[in-house]
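In structure tokens, one chain follows: the form predicted on its own.
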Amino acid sequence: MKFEVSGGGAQIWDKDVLGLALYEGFSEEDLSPLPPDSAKIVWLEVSRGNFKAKKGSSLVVPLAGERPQCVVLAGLGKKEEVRADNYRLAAFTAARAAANRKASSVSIVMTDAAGHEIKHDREISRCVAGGVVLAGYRFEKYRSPDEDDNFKPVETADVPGADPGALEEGRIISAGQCWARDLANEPGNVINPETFEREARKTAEDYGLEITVFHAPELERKGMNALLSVGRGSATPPRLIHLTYRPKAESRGTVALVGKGITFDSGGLSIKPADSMVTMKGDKTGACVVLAAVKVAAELKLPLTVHAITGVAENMPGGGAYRPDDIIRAYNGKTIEVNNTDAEGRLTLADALAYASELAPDALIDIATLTGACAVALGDTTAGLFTNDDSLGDEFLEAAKRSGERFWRLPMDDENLRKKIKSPAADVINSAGRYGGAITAAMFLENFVKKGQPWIHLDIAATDFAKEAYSYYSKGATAFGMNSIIGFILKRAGE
């Protein structure tokens, strides 16, 4: 994927597809970046009421000449409500239309209310590049070629007025998101704890990262019994993987990212119904996101130390599987009574969070496809946020707002709910039932975060997988949360 920054004007007409992003209420004069004859044809289509420039809307107008083959109008929405993410979606819309026509090149033109090409700020440039990269994404590794399929990702995008450095940053970030989606989309017979470790080791080698891996014998010696217990039913033993990016220059701080890495979740002995096992290859999405995030931090050469930690396991009902009524001692010494082996993710996170807390990062963030309760509460396009630090929570929510990903903060101050995770036989119980289930899961995790450690828990259940394409997500794994985490890290790094 190659980006160019032309001077605009007639140069934008030299691509296969010309994409023009417009605000609601635009007029014929706002089509001035187009060749005059083309502008008349496009306005004729617009005047038929086919396009109002609402956010996410588009109009494709074929042209008779060789270049551009067509014009794609992409709606930005109302100017006063537009955020950087609107530009990402508009760029995606134009580049996707080009990809669906096997066009190898596209111009992406953002205009002001008077139809003048705008000079981007850094964030808009990142978003436009991201939209173009995401437009070329489909996971079709295991499908035979379809001769009737006209889809082909664009090779070159001209973005007049853009910041060239920020375009490259946006390309790296969204390429990292696509990489995480590829990994999350891989089925359980391809990615298990062993092959996930291989991916982590290759990432460390490619980007000069430090890597530490604890296999079952080391986990046992360290007392990481929660992670060990979840993985005992599988033929492939669990492991804890820790990657670290350290900047060559002075670091401006430390962020530790912890991702849930269940490569497939059958529910264990508390086995899931058959329909509920479908898409459980995506239960490793949190791990995929943090692995991609540390990779991106290294590619961007950020002046910030970033740790990515994941306990990787497969939750299976084998002869060695852990059972309801088991009592497990976690890495930090706390004991856990098991009443549901399908509440396994929080057990792997318990050991990983306790381990990450020892690093004493400035911010500790975990991300996990954790609870169906969160999906019921917030739907499949909004994720839950929980925190023990109000200012840290506000900082992350601001990054999420800029990224376009929807997070909603849920409370952790209900002492009546907190009582539900108490166990008569151990320090805590691993599942407190359906009501308030996302909150009690977060309360459970807090037991394994060192006191005084600023911490955020992100529950991306349901948002991790798109059942149907929407916005700039194709069907399948979304790597939801990646943009917000990178946005948060960029802000911390002063970028």
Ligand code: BES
The other form holds:
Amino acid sequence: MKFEVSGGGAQIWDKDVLGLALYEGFSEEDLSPLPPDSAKIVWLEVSRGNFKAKKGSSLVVPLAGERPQCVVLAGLGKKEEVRADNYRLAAFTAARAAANRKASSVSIVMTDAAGHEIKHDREISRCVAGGVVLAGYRFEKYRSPDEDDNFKPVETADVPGADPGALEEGRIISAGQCWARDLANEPGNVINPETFEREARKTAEDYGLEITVFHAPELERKGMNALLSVGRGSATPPRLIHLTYRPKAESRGTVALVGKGITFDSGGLSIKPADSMVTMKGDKTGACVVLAAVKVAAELKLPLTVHAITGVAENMPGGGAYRPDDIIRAYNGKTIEVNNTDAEGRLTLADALAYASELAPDALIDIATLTGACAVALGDTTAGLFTNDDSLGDEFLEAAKRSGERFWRLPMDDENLRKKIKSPAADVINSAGRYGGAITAAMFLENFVKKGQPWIHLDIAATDFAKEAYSYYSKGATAFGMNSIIGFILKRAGE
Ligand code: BES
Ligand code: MN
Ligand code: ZN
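Next, give the form predicted together with this ligand, keeping in mind that what was shown is the form predicted on its own.
Let's see the whole complex now, leading with the same chain.
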């Protein structure tokens, strides 16, 4: 798809669908970008009380002429409370309405309370482009077309007043989100540790990234027994994948991203009940997000070094499977007693985090569909954040706020709770019961991050997967966290 930046005025009437984003309390004057006859019809609909411009709301008004065939009003919410993300949702709403009627072009106009076009800054332009790209996203490659379904992503979007460079950045970022969603949506019979490696290698080749992959013999030599153990029950052996983007010229620092990459989580011998196993193809979302993030960093040519690291494994109850009671020595030398093979993510992360710590990045961020307990605590539209560094945590939460992804910080300073991950037989135990399960998981991980290393742990369990479409998320994988990570990286790169 392509973006245009027309001069506005009558040029915006020449697209199939005309999207107009409005703040609450808008007046008839704010409809002035519409062709005069249409403005009357649309205002009549508005006067009937059908649209108040609440955030996320919309009104589609079909018109008689050929172009535009309809106007889509999209709500930005209250002007005083507006965030850049509201523009993304408004653009999504307009472009999704267009896509739902097989319209191939859309214009997206924003007006303020006086009927003037809103001046775009780079962030708004990025968001608008992102919204349009996300509006074209659905995962349906394995599904025959539905006769009654008119969905077709738009081909052209005109965004008068936008910054063309920022539109392109927004397109790259959201195309990366869609790519991560696609990969996460692939089922376990398509993506396993071997095929995930293939994707990573192809990405490295296409975007000029460095790549190192450790297969089982190498993992054995290095003593990455935690990752190895989790993979033992599967027919496809695990591997550790490390990609690096290095800017050609100046680098303003180093960020290491670690993603949980369980291509399918059956629970292993501590097997999950049938209903809990459904959606566990999504247990590789963290890995998909970090792979997409390093790809986007390269595409944007950011002046920042970015590492993406993932221990990829399939958690299965095969004959070679690791067992409850096993004691494992992780890469950093610490020993782990296993009391639940379904607490596998923290084991793969243990080795990956210890490995990433060796790079001594300015910031180390892991992202993982780690605990059902996090979803119980925060619901399935807010993810958990844990950190050993308050200022790094605040910096990330600020980026998350701007990205529109909800994160909430959970504490790691409860020493009584920390006792629960003690083991009589080893340095730590991998599961510590239901109470505070997201926190004890984070405390477990902390054992494998080098002391003094600024670190953030993101628990995206359940936010990774939308049971039904909401906001600009389609049903299925959301790539939750990717947008915040990109926002964080952009800031670190000085953008
Ligand atoms: N992948 C799951 C966590 C999960 C749950 C992700 C729901 C997405 C939605 C993780 O590996 C797991 O099984 N965690 C256990 C930990 C427990 C055994 C300590 C859990 O949450 O029950
Ligand atoms: Mn599990
Ligand atoms: Zn898991």
